[in-house]
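Taking the form predicted alone, here's one chain by itself in structure tokens.
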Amino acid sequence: MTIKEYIKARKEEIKAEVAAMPKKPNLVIVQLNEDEASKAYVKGKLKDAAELGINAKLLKFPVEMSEKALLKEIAKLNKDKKVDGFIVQMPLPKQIDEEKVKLAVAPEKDVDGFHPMSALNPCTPQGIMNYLKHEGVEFLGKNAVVIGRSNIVGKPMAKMLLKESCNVTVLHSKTSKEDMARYLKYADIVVVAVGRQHLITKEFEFKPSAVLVDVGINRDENGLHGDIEPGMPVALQTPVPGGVGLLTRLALMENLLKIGR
């Protein structure tokens, strides 16, 4: 099943679940950037919420907003009993410490799953795992390679694969091409989240049964491109666009339902 087919089917299930709830979940999205990718994500998240019958509201603040003022708004949302969950859309302007903001969001309202005390996983790795499980991908004893070590994708992805009893190797942008080739040759599952266009090309050797998950979003005059060259000779490769971004948005709504129950 393609990611778009999977999303469509899963949305129907969520829509029915929301319709049966005595109170519709309330989501708030806080944004104070003019980043084009962020604007697209926010628009997509609001569209998803409307489709699913979820109440969603955007709080848009000026880019010049101070860290103190933002933390004050977050404190208000933490206390607002009508708000089930909220997210602060990244990236944030340079005058604001992203880590401080992530820690300011109450764990019980942290739909992004960024707070260390949150019971939820970050949306991107969670969305990937949900899709791979749906597709019947085997994890037990399989070799998984995660390229990227961010706190939002790489590290939690590696942790979740370990939990599924994979043999996990974490590589990154500083790993030599030779070492990367050695690990990729024997990999069963590969997740690439570096943000470097076509970092992984057909010159690397893969198992025909390998699963490649492309988290990268790279934008140029010709459109959006992933971290992996399209059309790799493997069993499954997620597309860019129309791939992991959609899974991330879906996982956000699933996280909200877990909080709102």
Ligand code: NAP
Contents of the next structure:
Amino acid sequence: MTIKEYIKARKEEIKAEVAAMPKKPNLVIVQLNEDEASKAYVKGKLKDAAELGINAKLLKFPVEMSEKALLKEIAKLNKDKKVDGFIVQMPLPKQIDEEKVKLAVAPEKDVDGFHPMSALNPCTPQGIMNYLKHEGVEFLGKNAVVIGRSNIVGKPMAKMLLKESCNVTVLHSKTSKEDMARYLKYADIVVVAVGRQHLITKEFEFKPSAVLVDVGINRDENGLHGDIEPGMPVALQTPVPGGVGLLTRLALMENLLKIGR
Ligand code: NAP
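Previous: the form predicted alone; requested now: the form predicted together with the named molecule:
Below: every chain and molecule of the assembly, starting with the one above.
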């Protein structure tokens, strides 16, 4: 199933689940930045919520808001019994420490799964795992390579693949091109979360049975591009756009439902 078909089918299931709930889950999205990417992400999340019958409210604050004032608003949301879950849309303006904000969100309301004590996983790796499992991708004893080691994508992705008993290798900016080629050649599952347009090209050799997941979002005047060149000769390659971004959005709603239950 393509990602679009999968999302459509899952949305129907979630819609039915929400319709059967005695109380609709309440989500709050906190937004400070108003750059094109943040606006598009927030718009997408509000659209998904509306489509699924989830109550979502946008709480917009000025981009010059102080860290102290934002932390005060987060404390209010933590206490608000009407709010099941909330997210603070990242990235945040420079005057605010993102790590402090991630730790300020109560773990039981942390639908983004960013807090170390959160019972939920971050949405991007969670959305990827859900899709790969749905597609019947095998994990046990398979060679998985994750390129990128950020706290919100690369590291939790590696942890989740390890939990499924993959042999996991994590590569990063200090990995040489020769080593990268060596690891990729034997990989069964590759997740690229770097943010460099077409870092991975057909120059690299892959198993024809390999599964390539492209997390990267790189914008230019022609639109969005992934970290992997399109049309790789492998069994499965997720597209950009219309790939991991959609899986991430879906996982946010699934995380909210896990809290609301
Ligand atoms: P990040 O925090 O900037 O981390 C990027 C990682 O890539 C770092 O670990 C860095 O290594 C590594 N890296 C940089 N250059 C490299 C190179 N030449 N070769 C190998 N590794 C390299 O980014 P992120 O938040 O994880 O996001 C990564 C990409 O995914 C971005 O394009 C972002 O927009 C996108 N993203 C998409 C979604 C979605 O829903 N589709 C969600 C989240 C992120 P070091 O640690 O050594 O610096």
